[in-house]
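Just one chain follows, in the form predicted alone, and it is written as structure tokens.
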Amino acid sequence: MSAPTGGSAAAHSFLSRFEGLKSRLPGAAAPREAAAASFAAAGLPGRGLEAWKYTSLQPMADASFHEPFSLLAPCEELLALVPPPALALDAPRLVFRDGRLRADLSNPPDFFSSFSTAPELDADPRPLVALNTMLAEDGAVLDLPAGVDGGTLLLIHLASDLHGQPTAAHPRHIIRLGTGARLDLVEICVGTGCYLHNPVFRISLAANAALSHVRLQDESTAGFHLASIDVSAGAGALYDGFTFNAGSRLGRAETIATLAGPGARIHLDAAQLLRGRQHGDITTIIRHAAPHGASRQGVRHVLDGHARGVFAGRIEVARGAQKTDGYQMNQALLLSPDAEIDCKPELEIFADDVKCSHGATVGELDADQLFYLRARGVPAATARLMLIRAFLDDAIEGLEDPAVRATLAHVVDQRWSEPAL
């Protein structure tokens, strides 16, 4: 196999990886050989690609990644990483090690299964969604018939490194909604030490489904989360997608999302709470296919110290998808003036009749309102806390579960309460 020409350590550790494993990698071979073509051309994306114009992966493509031994590895102190609120909700549980199911930490719902059993790949173009198909090995299955509410579901993804060794994880989620069904996806990602992380998610909403999926990001801040997100939505159909990142040292969630049907909804709202050098990028692509479609993004990132936040939205308007309603908002509070936003809204508008419309605020935090609370007694880090929680909290309050409220908010409250980075 050729080496890849953003040739890189992290780029040839994967193909290794791939050499030494295919072989045992379940499914059939044909896409894998394909998928590790492609990635072997393309290697890891560079700042060259504008999609990846704010972001470089220079800091993990210096590294040579390893593949985890988890199977039997033991959990409770990646467990107790997980927000207490998440653990204590009263739901079918899903825990991945590494990219593996744990099935003795496991309490699936009916309509689970493994990817591992019966692999679903695809061919895409893109490096990172090219190595998760080259690599993935497991990932859960969710097939919910028509009509069927499917409740709560938690998602727990777990991950180390090995023995101080930098390792990597490529599970791919398959999410499949039938007509009129619902579901309420609760997705918590944390670990400890250097690795990657990088899911890919393929979800399908039939007429008039709905599928609420709310992402907690709180990976080491050694780690790497490239998220990598594809929804279509048909006709009357509710994608409701809330991330919220805290965690990583360089993170990036891209989320895909059509609206194929008339009178599709789409929501893809975020935060980002980063301190020290993190990297959060938030990417977004919204494509009106179907008239009648409406879709909504706010995205509000706190940043301190040096970290960095990325937001670039796209939506695009197709021709005949006429009484689209599009909207946008991104809002950051620098704490720190070595602190930095990158925003980058566009527009694609190819049908007349449509509103459509974004925007951008950049501040710090408010001197008179520190100066009130300051002059009401209450100590400067405790002010600080409440207005940042006043500003985050207007990302949140519009999540239904009281349980997802209280995790974020604990989220929150630990991150500040801890030194800085």
Given for the second form:
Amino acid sequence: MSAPTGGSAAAHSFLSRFEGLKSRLPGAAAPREAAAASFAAAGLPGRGLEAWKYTSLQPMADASFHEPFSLLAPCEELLALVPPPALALDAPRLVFRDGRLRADLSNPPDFFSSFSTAPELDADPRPLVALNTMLAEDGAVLDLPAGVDGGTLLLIHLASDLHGQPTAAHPRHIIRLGTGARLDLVEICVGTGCYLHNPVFRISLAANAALSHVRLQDESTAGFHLASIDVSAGAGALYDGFTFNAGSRLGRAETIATLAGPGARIHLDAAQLLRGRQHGDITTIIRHAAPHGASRQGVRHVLDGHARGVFAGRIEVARGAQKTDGYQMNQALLLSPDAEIDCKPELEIFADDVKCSHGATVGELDADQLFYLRARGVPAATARLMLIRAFLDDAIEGLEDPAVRATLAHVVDQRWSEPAL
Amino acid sequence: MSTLRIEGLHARIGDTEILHGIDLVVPAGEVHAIMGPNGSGKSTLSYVLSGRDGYEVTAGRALLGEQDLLAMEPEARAAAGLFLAFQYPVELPGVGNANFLRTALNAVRRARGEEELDAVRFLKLARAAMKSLAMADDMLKRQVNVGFSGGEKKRNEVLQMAILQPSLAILDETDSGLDIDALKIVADGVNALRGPQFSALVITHYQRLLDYIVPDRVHVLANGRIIRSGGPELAAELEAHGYAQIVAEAA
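For comparison with the form predicted alone, provide the form predicted together with its partner chain.
Next comes the full complex, and the chain you just saw is listed first.
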């Protein structure tokens, strides 16, 4: 019997890698085998799936992804891609290279343990999560006991191709905050060449815990970033998520966040700056499962060249989730006639005493604003950048840490000053 | 020095010609007023000179000193010394006023081959200019023109002018929407810049502003042409008799 191929060269390469690697993967074999069977049957998610309607993985389907040999590979050049304001953060640091912890570059906090020492896997059938379950070697497990303030933690992921061949990394991060615990997690993903970074996050917040999770996806513009983030927030807990997408050829972050206890709060703010032929997809499902919850989503896209932005945001309010307050706003700035935004808001409400609103705007740079700046002597390119910065700043300014804001501003300037693909 | 010389200027928007041949000279150091009824082409003239998109110059030229304004990008015109005080100053949400002013000043200084100002020297300059315009310090922290009253917006225009030190300012109905106190402050701001290196084209519908910024010459613009020029007394005549009589005489 031949091994299942998953239908594409990429899927085949993942399954082959699993065959070769499985005896050495940490943890129990059964969940990995089940995930492999599930992934082999499903293959990479196709556009037939509603959740993948606007994002095609065809650009990566024909590539074969190789195992990265990077346990001792030098990382100086990749670390130099991390924005200086982030590296200057006075905080413990976890550095992963191609999905594996680099202890030599990390100074972990005491609430950290390595996923590889006690892998926790589940039977989530979504193809990319199954792919991660099948191949996850490492990841950050962050267990904060009740009442602990974990301060700020920097989570850096470095990736690269291997002598011109695409590689793939599937880290599994598990974050648990006990009652009243707090953590500010700043995650930064950078790399060079063609690779897949397919992280899975499992996040659970006990009552009154608060996690700020800033994700800076600044991957190589030849790379693929496909993140699956699951969040469960207990009573009075806060998940304050902010994603900034500036990198990758194809980037997607799918977040499923559940307000599991009364009075939970979920923020899923995001911004993306995409140029050339970049594709950025922000897909979210917010599940209000308990009363008095509040969710907020502000998403801003700046799209230049042939870039394409996707926002699919679904808010579900369960029957008992009375007094829910849901707000969603999606705004896009199209800088070129060839740029495209697809926006799909969905509200599914089964409670009768809720407040939910959503809105969307699409526009170009304002000609009057550009002329006003130029009439004051500001060169056209600078004027455009100032207006783009202003548009994105509206999303960024809610971030409390000035170093984080400076990090994002740095990336905007860097990306904007590069020639587009 | 920087004489403004407009010769046979024709301009149109789409298929509609708005300026039918403007001839005008504003020598360095002089303040000239352009008055005229609504729709006479006053704002079009200011936009054509400053380089706004959407206006097509079909004939004529405009020189500032030796420089051919109409061949230049708007930012190059600003660097060359042209300043347009907008009739409707534009709001820039998310752009701080201090950042805006300093970016503009340093862009202009760079283009003029002058040294850029660091934040400390810039703030000193800006605070001094604001004080003379009776502007509160917090205006530097606010977003450009966002939530500004009409008077604050116009004062912000004059502040920009004071900081950028143009050789030629075009004030496009800067008096509209101003109460008398704000009008005096704005006029004082303009008058403070007067000197041999500064000239101005004051575009206005009413004489009121010209009581405070006394022009050397007054030109009447009607139907896209300058139909009459005279001294400051022409403004008073227009105020007394209206535009209809002069327009009829010229026809």
